[in-house]
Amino acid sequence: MALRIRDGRIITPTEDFTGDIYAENETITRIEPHIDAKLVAPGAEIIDARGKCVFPGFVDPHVHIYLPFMGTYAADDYESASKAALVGGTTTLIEMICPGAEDQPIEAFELWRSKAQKLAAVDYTFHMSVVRFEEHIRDQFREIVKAGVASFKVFLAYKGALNLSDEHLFAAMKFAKDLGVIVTAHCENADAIDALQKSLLAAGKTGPEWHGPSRPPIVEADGVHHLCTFAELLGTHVYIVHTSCADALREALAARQRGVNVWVESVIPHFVLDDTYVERGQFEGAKYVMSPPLRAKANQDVLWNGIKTRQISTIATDHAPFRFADQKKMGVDAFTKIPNGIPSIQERVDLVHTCGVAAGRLGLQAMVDACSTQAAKLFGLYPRKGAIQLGSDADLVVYDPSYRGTFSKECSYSNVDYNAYEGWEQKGRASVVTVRGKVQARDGEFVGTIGRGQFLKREPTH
């Protein structure tokens, strides 16, 4: 079916103009100031975008949907997560595959992909976590790369579970360099965190408010420095996920000045929430436990400025949905047992528009770059995704900047039982969201087809 979006303000990282977009066979075929109605196929869907912005579909480069973690499983599946993402304007997800230490990598890849195949309403791909790297399993990672996964994930955190030894980290990063694969990394110091956690618990400091002190900014900065040292030695391209504070960003920028190929991601909770939220009483603070933790409010200006100056490439979510009533409360006696994550897959783009664009912190073009185009470029999806160009997939968001509403659990498609941004004013909303030319969401409602999402096979580009 053909699609025409007319009279919209078309915004990319480099362009801002009013015009029409026409799509056939899932891709964009015409972009003109005005497309003559005689040239539009009979039966084409016509979307009037007057007074609205038209963005490329947004890409979330860091989500968890199927996630065994801390004795439980994430609350979403691809049906609920897809609906939430689409209503929020996100049309492509990159999920982290996080196998256990004893799992076979190829089996984990197939398991994660099977979870998406029948339920995804968005297009999707994966980062493959490396939690051990013995010689005998390296051929499995080669097969995973051949299957279309062109990025790895490593953890410098979660001692005894996900963290890699330095020996395996060095070997995995060299392997990635040889294959042209970018390495995404959770940068902290697993041993320091473990020692701090044990010390705090021994002192009777068990509540969620002690999660932050167990992983202070210096620990995150140390992890960034450590990763970048290996990247400098090996020439590996690295992408630091969920950078939360000035200290960690400073280490990444210092490495970049030394010639390290390093890119920086931050996630929306760190832009808009601060460490006072985790101090809320009645165990409410557990809703705001994530890693790295929420930081002092002064760090928010650093992150917004990092996006504005392009020192920070992307704004993701690290969406990790766990219910408050029965999952977060697993840690009622010890903060170390609280499943980590602040669900934000639906709210991300609207929070960036509300707290960033409408607040005067950055422009629409920077928003598109950080929430769509840079992720597509870094992870081998551009210009199929993250672009409004001839031949690009017709993933498009018609966005109403004048919309006013309220963030709430009631409006959320995620399977969690709370909204971290409950009651906040919302400025702007996606009016129409298309995936490869088909409308999948309208005005806060999912109207699409479950299972229509496609796995995006990627080639190594690093």
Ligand code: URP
Contents of the next structure:
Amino acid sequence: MALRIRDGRIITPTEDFTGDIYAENETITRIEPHIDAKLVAPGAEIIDARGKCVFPGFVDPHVHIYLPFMGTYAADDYESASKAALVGGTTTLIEMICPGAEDQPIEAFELWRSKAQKLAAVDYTFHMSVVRFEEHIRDQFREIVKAGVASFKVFLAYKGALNLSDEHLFAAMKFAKDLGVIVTAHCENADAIDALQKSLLAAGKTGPEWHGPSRPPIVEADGVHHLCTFAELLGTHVYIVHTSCADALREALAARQRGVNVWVESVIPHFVLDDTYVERGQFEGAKYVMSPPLRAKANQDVLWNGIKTRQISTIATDHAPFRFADQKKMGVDAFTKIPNGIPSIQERVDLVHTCGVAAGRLGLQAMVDACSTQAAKLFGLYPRKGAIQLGSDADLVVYDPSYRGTFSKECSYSNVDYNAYEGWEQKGRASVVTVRGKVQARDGEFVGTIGRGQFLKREPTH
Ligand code: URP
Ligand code: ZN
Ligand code: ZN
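Since the structure above is the form predicted alone, I would like to see how the form predicted in complex with this ligand looks, so please show that one next.
The complete assembly is shown below, putting the previous chain first.
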């Protein structure tokens, strides 16, 4: 079906003008100040965007949906995650495939893909985690890249679980360089964390408030430095995920200064929540346990400024949903057993608008760049995604900046029993969200089709 969006304020990282957008066969075919009604197909969906912004569909380049992790499984599936993403304006997800060390990579890829295929209402692709890298499994990674997964993920953290040894890290990064594949990386020194965790627990420091002290900023900065050293030696392109603090950002920028091809992602919890949240009583602090941990408030200014100056390329979520009642409570006797993660897939864009744009910290164009275009460019999806151009997919968000509401669990589609932003004022909301020309969400409600989401095959671009 055809789609016409009328009289909206169309915003991309480079443009800001009022006009109409027309889409047929899932793609944008006209962008004009005023599209002649005679050119609009009978039965076309017409959306009045007067007084509203029109953004390219938002891209979340770091989510976990199917995630076996810390003795449990993340609480969402592609149905709940898609609905949450869409009402929040996100039309494309890049999920981390995180297999166990014993799993065959190719089987993990097929498993993650099958879970998305049945239930996705957004378009999606994956970053493929490398959790071990012996010679004999290289062909499997080659096959996965050929199938359209053009980015790897490595963990310098999570000793005894997802953590990759230095020997395998070096080999995997060399392999990625040869294939033109970018390596995304969780940068925290796993051994330092392990030692700090043990000494805190031995001293009886078991509550969620000790999660942060077990992984201080220098541990993250050290991880960034380490990854960038390997990238410098090998020429591999790297993308630091969930950069949380000034120390870690400084290391990445210093490496960039030396000529390393390094890009920086930060995630929404680190922009808006600080380390006081984990101190909440009645074990409520567990809701705010993620890694890297929430940091001292001063770091938030550094992150917002990093977006404004484009030192930081993307704002993702690192959506990793675990219920409070049973899953977070697994760590009631030891913070090391609290599943890490703060669900934010639905709230990301509205939080950036509320706490960034409406607070005067960021312009709308920077918001679009950080929440959509940069991720599409870095991960080989542009200009199909992340753009409002002729030929781009008609993934569009008609956004009402004057909407006022409240973030709450009640409004959330994610399968968790809490909202980390409960009761906060929400400024702005997606009025209409389309995926390839079809309306999938309206005014906070999912109105789309489950299973409509497509796998996005990507070519290596690095
Ligand atoms: O706390 C987090 N970040 N949980 C998800 C796994 C990861 O490290 O990205
Ligand atoms: Zn991580
Ligand atoms: Zn993650």
